[in-house]
Structure formats: structure tokens, C-alpha cells
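To begin, one chain is listed below as C-alpha cells, in the form predicted alone.
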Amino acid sequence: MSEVSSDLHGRYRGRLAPSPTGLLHLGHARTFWIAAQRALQSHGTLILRNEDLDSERCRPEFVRAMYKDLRWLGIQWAEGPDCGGPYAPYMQSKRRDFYFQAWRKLLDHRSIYPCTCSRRDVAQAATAPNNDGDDEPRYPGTCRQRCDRGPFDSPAGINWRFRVPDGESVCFVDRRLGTKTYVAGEDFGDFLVWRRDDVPAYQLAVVVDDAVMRITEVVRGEDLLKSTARQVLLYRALGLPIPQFYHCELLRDDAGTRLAKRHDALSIRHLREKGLSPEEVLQQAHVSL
């Protein structure tokens, strides 16, 4: 069993990491307010990072709404795309060089391999159902034994997967939920770090950015617990310090479904236009004021 040590030295640094693919909703209000308060209570620094890697879905109007809605709620950040900072740029679309360096290191260490499987191939061959809100079915290892190992000068044109250590328990301490343990190869399989359309995958981008930006605690929704286990493996493979984690309880609608950006009626923008105050929106988000 590999136990994760998350003690980082230095001042607290937290982050808000929205993706501008839609309007922020009550669930975002809850998570981002908690993140802001944890930074404030720790006398630390809060940064805003625009996670805009998905060029097909990210739109400028959602970026503008993101800034306006967060400020309207009373959330303030010290570093970000709008105000700069020592770890700029704070837009993932401008940080490709950082991700490429990480890809090259993983390739040199044989931690990743090329994969020709499509989304449909993976979905049809997946050996475990999609559960716990996780958005990535378990990869069955179809391309693990590929013979065409390169040389590769670029990740473009093919998917790249991280080779997980099958059977190894990945443990981390969540500051709200306590110790969490996932078994590589059982709870999740080899996961994407780079897409064939030459876009770094979420797992790689967020690990690289959180490390480079010196984030000491990651606050996000508990739907990303399994992603945290994946990211722990990436931190280790890249030789990067592992931050602390705090996973917030998710908000759900009346049917028990977790809120998503399609819930426009519960967007911060819609509630604000209805005349609700920031305090009333935060009360609906079930946060303590």
C-alpha cells in the first residue's frame, strides 16, 4: 500500500478552477465559497485558473459570466487571468509547454503508452460500469502491449494513457472525509493523459498546474475522489509534491441528481436576475455565512 504524504511547507495556496463551458450553478457557488473561506481562514492566497482546454465548448461569454458571478458572490482572488501573478498564464489554453514537458517525462519513464481505441471501443469493452459519478469507464488494457513505441516527438494524433500499477492501493487523506483508498486496475484503469486531437487531458493538466502554481490544498466536489487517486499516481510519476485535498459534498436536485451546467434555472446568473441577493444564493447552496 502506498500512503500519500501531503504535507507541503509554506503558506496556504488554494485555487478556484472553473471551466467556462456553461454558467456556474449553485453547486459551484458552494464549492468555490468553501474554497475561498478555507484560504481566508488560513490567511493564504487564493488563485483563479481558467480551465479552458475544451475549445469546442468553452466560450468567451461564459468566461465573462464566471468573473462577474464569482465577484457578485463576494469571492476575491489574488492571482488569475484578469489580474496576473507569479505563475501566469492562468488560462490552461496558454500552458501547453508545461503539459508537453510532463508528457515527455512520462514517455521517457515509460509511464504512458499510445492508444488507438476510440471512446466507443472503450465503452463497449469496459470491464466495470461507470459509477460514483466518475466520467471515465475502466479501460481494459487493449493497447498496453503495443509494439510501436516510437520514437515520438509529439503526442498529437493518438491517445496516450497512463499505465496504472495494477493491484496497488492508492491512499490519500481527505480533510472532510478522512482516509480514502482506491485500487489501481480495479477501481480505475489506465487513464488518458493526452487526447488524439492534441489536447492534454484533465488529469495531466490539473496535476501540472497545481504543482507549478504551488497549490497546497485542492478543494473540489466529491465526484472527483476517484480522479484524485489517478492524480496521486501522476504526482508520483512526475516527482511532484502532493497537495492536501478537501472534497465538498455535492448539491443535488429534487430527483437526487447532482447539479450540472444544464440546470440553468439554478445558475447563479438566473438566480441573480430573479432578484436574489448573494446571501440568499449562498443559503440555497447550503453554506454557512
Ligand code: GLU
Second form
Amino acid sequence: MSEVSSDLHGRYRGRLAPSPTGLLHLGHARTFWIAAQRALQSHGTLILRNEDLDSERCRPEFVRAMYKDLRWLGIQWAEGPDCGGPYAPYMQSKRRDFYFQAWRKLLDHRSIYPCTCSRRDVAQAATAPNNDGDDEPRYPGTCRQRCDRGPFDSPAGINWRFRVPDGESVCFVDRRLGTKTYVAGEDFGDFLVWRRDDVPAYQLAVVVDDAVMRITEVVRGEDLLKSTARQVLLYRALGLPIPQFYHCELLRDDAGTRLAKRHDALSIRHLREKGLSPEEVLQQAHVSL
Ligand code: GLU
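Right, and the form predicted in complex with the named molecule of this protein, after the form predicted alone?
What follows is the whole complex; the chain from before opens it.
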């Protein structure tokens, strides 16, 4: 294993950050097992953070299932919603104040702007389909030049986008893949930091939490490489220290499609009910035990 990072006191802090929008599947087993191993091998601390911001898609039964399935696999965490810790609360739905402060700071620095485009407008204006697993279509910049309708006391009621520095190369070192470079404005456009239904967007919440919780290494799937580049810009804009990154290779189904929560037959829960042992599930997830 490559050398891993540590915080100011020399301690590694890693995290598991599942979203309870479905049952965890083999792909999650793989990423979370690797994250747990890296924390263990560094004698570090592993935290569990429940990424439950999207109240329409997140369900309590998936929260319960995620704790159970992770424990059944043999993954242990030292801080989390179920056991507390110095950076509680460990569920994003209870951390709005942290995200709000970050929104305020980005607004004061004019790093973000309000946007009235609907998801449909953006999808229709996107120049090319996205084939690299990155979910967000490139924003064409329609609202970038709008006159500010401020002052804004709250982000609610309108979408907020981060203004990316067009043409700038954003680089970070991935501990498995080496240096990765993405060009802002080409590989990705101005991205959402807050939704009009008053939900902080994934990119903002994850950056704020990883920084506040003093995460030293972020382990995630390689479908999120471009998101990491977006997040590097947010860390910089917020003046927050940037952690190390390790992006895991994705598991694909027989047709070569990456696993998603809709692949219920490959959920940890289903395989367990079929009688597989944790070791057998981990073998199917192609991790070394
Ligand atoms: N909750 C996100 C997910 O499940 C976390 C991704 C990450 O930043 O590791 O995709």
C-alpha cells in the first residue's frame, strides 16, 4: 500500500460516506472495504457519515440496512451517527449550519451566483453526452452574467452555482492513479452548491464535512474523479486544507455497466440472504482479504 496521509497530529482519518437511497451493493462493499483497510493499515480512525441530505430519496430503512450490512461485512468505525464522536452530528441532514456558513463565504467572495435554469434547460443545452460516468451535464453559463439580485440572506428558493475558472487545469494526485488533471469549463462547468429546494448540493456538503471532520484521505469510486476536481476548487475557494485522494476501480456487471443501487440482486443484503458468507461477498467484490 502506498504511504497514506495523516493529520497535524500524525493520525490518519478516513471515512465511509454512504447515501441511504437504496441497499448497498457489491460496489459499495468494495469501496468501503478498501477504505476500512487503508485506515486499519495506517492505525488510523475510520468514521461513518450518513449522507442523507436528499430527503426525497433517503429512507430510514436504508439507514438501518447500511449499518447492519457494513457490520456484517466486518467493517468497524470509531465515530458515526450510531456511536457519536468529536465531530458529531455525523448525519448531513443535521449539519446545515456548517454548509450555510460555507455558502455565505462563497457568496461574499463572489465565487457563486444564483441560477434560474431548470435541470431540463441544462440537459438540453449540454453540448455532448457524458460517457465517463460523471452525472452532471456541463452548465452552459446562461445565468453567469446576470445582475446580482441580492442581498441574499438565505440560499433557499433558487439554485446556486460555483463559477469555475474557465481554462484552468485542476490537478490532484490520486494515490492509485497518479496525477489527474481536468480543465475547468471543459471537463466540467459551473456546478451546483445549493439547490432551489433548499438542499445543499453534494459537492459543497462533502467538502465542508471532510474538512471539518479532519479527514486526511478520501477513498471513493473512480466515477467521482471529476467531482474531486470540482471539490479541489471548493477547498481552495473556502481556504480549507485539501485531503489526499484514493479512487477505487469500479465493479461492473456482466454487461460492463457500473453497479448502481438498482442492481438489487447484487445488494449485500440479497447475497447474505442467499446464504453467502461475508468472505464470499468480499471475494465477489474483488477485494483482497
Ligand atoms: N454519498 C456519496 C455517495 O454515496 C459519497 C461520495 C464520496 O464523496 O465518497 O456517492
